[in-house]
Amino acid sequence: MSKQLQARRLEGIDHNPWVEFTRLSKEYDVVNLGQGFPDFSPPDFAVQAFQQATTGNFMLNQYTSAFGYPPLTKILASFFGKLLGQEMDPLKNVLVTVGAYGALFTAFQALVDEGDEVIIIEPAFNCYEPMTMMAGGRPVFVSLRLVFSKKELELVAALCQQHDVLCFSDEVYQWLVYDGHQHISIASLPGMWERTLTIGSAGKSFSATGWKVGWVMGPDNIMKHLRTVHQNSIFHCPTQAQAAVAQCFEREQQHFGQPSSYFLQLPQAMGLNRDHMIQSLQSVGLKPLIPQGSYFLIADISDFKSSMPDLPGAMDEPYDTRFAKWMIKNKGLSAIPVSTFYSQPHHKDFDHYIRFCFVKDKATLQAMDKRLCSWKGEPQA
């Protein structure tokens, strides 16, 4: 064809680092510590809820309400309403989406207009920039320091109100916090509910990322625009997965704050995994930073950058990317370069970190230990 085939909104966003690193991890015999998914079973109650959804009420094989299975939107409104200090209407303040990814895409399409500036705090999940650009917006990047306190969050909230800015808050890891730290939803701060979309994920909440059930919550005057995008795109999310998630939240609401709550048990277990990984990585000279939350820890590779600077790779390829590929091919360990989560102009400032996922089965961590034990002395390219 003589004319350009792809839509202009796809220009410059065709490369995806996950595709490349997933391919490399499959090509080589690696312990995959790069991608953020658990390789252990969801809790028994979640598995049972899904089984019941697929074998019980046969009508769960059919369409449900376009904006969310009613029992799910009802429990989400009740559960998160208490946390955010809001009386939430399941029909007006909650939208169920195909994962948190779907919630983000719907929000960008509904609210970002041609030429709008979108402030992205980096490191950021690398879908934010292409989603901004597909909506016609212009990404503006602000780099985060190693510490992010409640005081700084309050400053962000004050700036949003001062400049009449909407806030998209991706809170999929809200239950994964460690060492006594507490997650703070920005929508719970004074004056922020009215201008904030809070995005969550059942996959991250219940260790079932393949279910792809997410949600977005916010005031009706904003949410109605997301519903317009939703009804004119996917229209409806799979019913059975929503039914299973509804049961999981009903169970968690009964156990919330108690030792039997999965939202307490999961971070306790993953905190031990985190500490295990930190100790193991230190044994080969990697310098992990201790994370307060999420699935991931970041390791400083500055010493390797000094001792082995000339790793194979393209001239313009950041050092951490070359190191991650070298580690896959030579050490049998997969991690993700942190520069991936920064904008192009900032790659050079953050090319001495790599990211590991510690939300893994005990057997995976033991396999990691074996690879690290064989990594003796000063590594050579």
Ligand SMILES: Cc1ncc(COP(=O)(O)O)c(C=O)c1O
Contents of the next structure:
Amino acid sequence: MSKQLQARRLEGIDHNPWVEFTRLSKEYDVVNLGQGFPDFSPPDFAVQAFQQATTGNFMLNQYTSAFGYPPLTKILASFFGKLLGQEMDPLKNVLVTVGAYGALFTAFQALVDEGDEVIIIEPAFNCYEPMTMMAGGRPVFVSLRLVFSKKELELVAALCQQHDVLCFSDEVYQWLVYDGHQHISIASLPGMWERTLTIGSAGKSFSATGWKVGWVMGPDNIMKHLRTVHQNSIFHCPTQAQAAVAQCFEREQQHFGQPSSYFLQLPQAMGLNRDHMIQSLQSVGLKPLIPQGSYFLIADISDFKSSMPDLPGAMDEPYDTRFAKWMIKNKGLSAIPVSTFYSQPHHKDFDHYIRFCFVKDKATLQAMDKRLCSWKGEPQA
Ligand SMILES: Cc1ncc(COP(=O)(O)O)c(C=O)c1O
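Can you switch from the form predicted alone and show the form predicted in complex with the ligand instead?
And the full complex, kicking off with our chain again.
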């Protein structure tokens, strides 16, 4: 074929760092602490809700409303309306999508135009850059330092208003906060609802990432453009999974703020996992930074960079990438190099961290401990 086969919008976005790490993790016998998913069961109420959705009302086998199964958009509007301080209309302010991924893609397609600048605060989820480029936008990266406070969030909000900028706020880890910290949605800050899309994930909320139910919420004058993309692409999302998520939120609304709430129980349990992992990683000289939220912690590997600078790998490969591959092959543990969450020009500045996922079962953490114990007992590679 003489003509270029692929569309021009795919140029430069074919490489995905995850593919290589997923392949390596399968090839070697590793304890996988790389990709962010729980390897334990969702809570019983969620499993039962899904079972009921597949065996109950037969109409749940059929299409539902294009922009979301009505009981789900209704409960999302009511649940998040209270948190964001907004009266939300389920039909106008909520769109159900195929995971938070789907919400992001729909938002970029609907609102980013040819040549638009998209400011991406990094470290960032890997898809933001390719989604910007597929929409014809131009990514502009701003690197975070190690602290992100409410004051800085307010500064971002003020800048959005001053420069008339839209804000896409990916809040999939909103329940995963530790040590008494509070999640703050930027849409709840004064003047931000009008220009913010708030994105969430049932997969992350209920430890059921395979359900792939997500949502995006915002003002109708913005949401209507997302509905246009949605009705011309996905049209609507699987009904049964939406019905299960609706039931989960109805349950959470009843238990909200009480010890029985999964949104309280999950961070409590994962906080213990985090502390366990911090202790264990330190035993081999990895230096974990204590995260205030999310599924992940990052460990500083600067000491290894000084003591073993010549790990195998391509000349232009950042140190953390070479270290993560070395760890997979020699120590049977997988983590993700943090430079992959930065734009290419900033790789070298952030090549001394690796990321571990601690939203894992006890057995996985025990398996990790065993590997770390052997590592500790071995002479330095
Ligand atoms: C920051 C962030 N946003 C969005 C997603 C995608 O969520 P979902 O599985 O609901 O598509 C992920 C998944 O890892 C994520 O880490």
